[in-house]
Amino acid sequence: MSQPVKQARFNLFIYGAGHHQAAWRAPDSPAERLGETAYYVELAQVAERGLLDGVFLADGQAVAPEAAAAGPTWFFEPFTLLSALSQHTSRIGLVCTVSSSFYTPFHAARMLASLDRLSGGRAGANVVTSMWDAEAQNHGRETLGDHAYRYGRADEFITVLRQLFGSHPAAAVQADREGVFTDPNQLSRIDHAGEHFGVRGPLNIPDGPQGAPVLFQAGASAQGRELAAAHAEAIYAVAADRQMALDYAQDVRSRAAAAGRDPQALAIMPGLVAYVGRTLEEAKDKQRRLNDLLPIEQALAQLAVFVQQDTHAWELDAPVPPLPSAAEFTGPAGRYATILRLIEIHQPTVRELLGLLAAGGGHCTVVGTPEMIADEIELWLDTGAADGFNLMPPNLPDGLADFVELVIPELQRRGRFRTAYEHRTLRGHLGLPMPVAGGALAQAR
């Protein structure tokens, strides 16, 4: 009897008008949209209607005017606009950003219990440890602490917020009218006194439908990887390539293992940056016409800061100039290997690298038709690369329905995508399984 085929699996990473950097640029973009309410109902509806396991808002707690002048940032407190896309959609995954660096985990805690109940059980939380002392300095900090530090209050943050997750549980709720409301013998407390907090515990709603909501990581450091290892059930990676997805997916999958966990039980998605048309010009021109509208002289000079070179005189549409090697660079080494990676993959055009810097970073760009797009995601899901991917269309609302109406058929004819929803929380729509008592993972078998 022949293996079944991998499944794939999609999450939507709304951010804007899109993640290409001038798609607010376009003349019919939903630039003066991003403050309806109404605008994420159609995004979060269109995903659903694709099958998508989930939709993510990421979050940030400061805004730069300079940023701002550049183009959209961040809007709407995400837990705010889930809940109420928890009202207009009835399968979907709800996942949020949630810093460990600003909220404590009994606040944490009872947010995602909240939603999670709100929804039937599709909330999930992508724990971050935040990046900027700007943002500190808005929750009367000056900085955000080192590495470790920020590492180990984020570990003892997730500790926690399984602590409290396994304290209230759902069938202590008995509501015997002729007897008590909540068994008070199944309600736990947690005495948590640690480094970073102290939480007496059991929280104040019971548990939803899927045990605890899902934990989401998305470090690509070695402590990022470290955390993801110890705690993430479900991972957004960055990988501008195959081969960096594999080689991330092995060294995550190993960190698992030695702690002591099923390292196959983490879903690994990548972003994935993806210009569709039916055919393959359609594809480049959609890239093409996001990427004239990119501000040229301020997209070289951030490019500039990134490779430290006088990139001015470069000529547009000829070939990058030849960069020196990493180990020959000096400055920032993490973004500077992306763009020589980019580089490597895409041979691409100084305007081309721009428009690749601004729709994706350093996340994966595939340009094609859907029967190629299929091809290279059936590629990562067998190479053992990815288990699915976080979405980054490089302009919304097109650019999603390009993939819904275009791609998710093509993988549904190969037998790589569900036909319908099988689940109705965001757990069962990942593959995972229940957390044990105490809100603790399920260890390695």
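Everything numeric here is computed off the predicted structure, so don't read it as measured data. Positions refer to the first chain, counted from 1. Compared with the form predicted in complex with another copy of the chain:
The residue from Leu357, Val238, Phe76, His139 that marks the hinge of the rigid-body rotation between the two forms is Leu357, the others lying more than 12 positions from any hinge.
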The other form holds:
Protein chains: 2
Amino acid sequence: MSQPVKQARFNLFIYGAGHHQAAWRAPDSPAERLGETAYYVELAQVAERGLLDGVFLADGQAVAPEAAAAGPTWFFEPFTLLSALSQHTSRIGLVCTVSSSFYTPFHAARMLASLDRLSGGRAGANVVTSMWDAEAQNHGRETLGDHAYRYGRADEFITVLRQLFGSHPAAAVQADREGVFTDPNQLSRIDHAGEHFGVRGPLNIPDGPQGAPVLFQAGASAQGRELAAAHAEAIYAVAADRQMALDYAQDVRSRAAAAGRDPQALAIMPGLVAYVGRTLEEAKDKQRRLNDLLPIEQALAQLAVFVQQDTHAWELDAPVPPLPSAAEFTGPAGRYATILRLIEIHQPTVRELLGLLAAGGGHCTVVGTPEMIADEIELWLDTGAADGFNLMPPNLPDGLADFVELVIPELQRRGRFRTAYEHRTLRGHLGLPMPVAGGALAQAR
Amino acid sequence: MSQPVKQARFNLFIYGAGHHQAAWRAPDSPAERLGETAYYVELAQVAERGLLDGVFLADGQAVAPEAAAAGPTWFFEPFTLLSALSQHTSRIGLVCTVSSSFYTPFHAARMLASLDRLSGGRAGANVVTSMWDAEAQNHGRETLGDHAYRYGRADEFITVLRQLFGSHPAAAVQADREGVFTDPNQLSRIDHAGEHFGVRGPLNIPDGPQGAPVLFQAGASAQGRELAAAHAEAIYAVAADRQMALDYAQDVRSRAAAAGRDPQALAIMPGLVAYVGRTLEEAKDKQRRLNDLLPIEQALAQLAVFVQQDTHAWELDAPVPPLPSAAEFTGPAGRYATILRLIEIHQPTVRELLGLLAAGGGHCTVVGTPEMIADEIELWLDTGAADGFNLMPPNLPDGLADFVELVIPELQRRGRFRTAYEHRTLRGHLGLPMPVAGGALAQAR
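Can you give me the structure for the form predicted in complex with another copy of the chain, which would complement the form predicted alone we have just seen?
Next comes the full complex, this chain leading.
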């Protein structure tokens, strides 16, 4: 008997009119609809028709006027939007980004548990540390704090979340008309008193159907990888190519093993920007048409933020000037490492680098037929570079429709993707174990 | 030509299996359904069929095991639940309680604006200061702080909310494919640096259809009344009878006038517990059946919390022992004043007082036929005691159905209540003006 082949997992990362920064400028883009609930409902329903594991929303706590001028940034707040989407879908997971720098863990745990109940067990949490001082300045602090502070806080935040899930088990609700509504003996204080948070507990909502929402993490720096290895059940990784993904996966799995976890009990899902065509030419044409919409000046300005250098004098059709090594760089590490990697792989001109960055910001880009893309996906799965992907369609809704209508059926033909949902919860879709009540995630490792 | 008669406004205050503490113990209660979204959807839809102005959710940041044993307390988190309900309703308002003690104003403003967009302009915010140290202990503080601290913070919180609404006007979103997505010149920093909060702004979501969600307030203490008079567009008041409501309304309106506002531009909506029967006997029987479900020991324990005295030695069928005056009392003022008033009005035994408190905790209770209740409502409207009511059905869903099926048609026959929704927003239902962009609510006074 042959081994069953490894199955792919997919989230749809919903962002604006698509992950290509110029997608909203296309004549047929949904630019006018980004403030309408129905737009997001339609995306989630297409993703669910495609049997994807989840939809994924990023988040940020500030809007920069120059970024808002260049294109869509944040619109709906993710907890409220996902709660609305939960009522228009029945199976697909709903992954909400939560900043450990700005939420108290009690608020976050409560909203996650509430979303989990509203959705019948489909909530996930993508815990991030946030990136910009402007975000801190909306929440009473001048700066975000350094890497060590942010990740120390994130680690404590997740530790408290884990304790809060399980502090009010669903089984405590007895509704015994002659006795108690809730069995008070099943409620536990957590009495957490840490460096960043003080939380008495118990949580004031009974655990949802998953026990605890699925915990995602997205760290790329050394501290981020440690955090992911220590806590995450699924990881949204950044990898420009399969080798980078493999290096990342091996590193995080070995860190997880060192932390005493099963290194295979982690769903690693890098971002994937796919241009899908019935022919390679059609796919390339889709990419070119989006790239042609890109205002070069704005793209250069964004690159300046990523590399923390003045780029406006760089020559567009000359090779990218030498950049400091990752070790010398003091800004956000993940994106910068990706840029160095893109330069190493492609030796691009400045203009070519802008094209690579404009969609997905340096996540892996694939351009091709459904067969070519399915080949690539199979290779990533079979070499251990990924357990699935966080899909970042360059344009929405069309880029999503292309993937669902063309790539998903090809993967199904190859036995690489479900042909019907087999579970009702996100935890079920991803093949993750239930946390043990009381010990929460820590027990489920 | 005769003057048009004053119209009633109604919110449905959804709480557990109803506002009578023993309602969940009835054999046909929805006690098992309080963790199901569908239960709340059904309530909101019945309220919308009744053309009510809004549904109203209270909130608290902690669960006391003894309270959870005695009956349902908090279940769903209100922002997430109301976001879900927004997708099953189309006209009714959605009022979310928000604690100024535990949210940053940026989080609160953002979620409110998001709910306002999800619902097409139906969001309201009921800003509270919270009541218990146990809540503070879930958010990193030992105590809630004294009245002055809490209300100072609430005042600053609301001031910041007002500035954030308007900092990112919907008109800033241009989606001009040849130009900007958002006009950066229409985004405003607010650069608030106060005693409790520092907020740079702008808000990272464009204003919703109402400009700013409708601002409710519920303060009963002197500081609470000042806050309501300074800021609220609608007030959830506590009044055991019409005289108490009138005193409250006159006091708050005179404080509003002193603050330079139009004292009539405030919708004052006391809580109302209505037992409705086709005959008076049927209504009384409904009340008696719920009262008979009440465990006396638990009711005494709750009374002890409200009066901050040991009550378990009080004789049930003797008059309530003398209590300290409101001026001598240091706990939450609103509930205590109500208890003193109930004692003054009814001269009740301890057992009778427990019966009065068990449903709605001392809000006005009416028991009667639709005609009797409509008479009472008209009297409150015409004497200036109320502009409407926050309905607190003693049992759900039946107490709501009684009101919608029996009292609403009677009020409609009398020309006291709409026979169809005339507006799409909560602000429209309540007859409140739109805030002016930029100046937000302050300009709309």
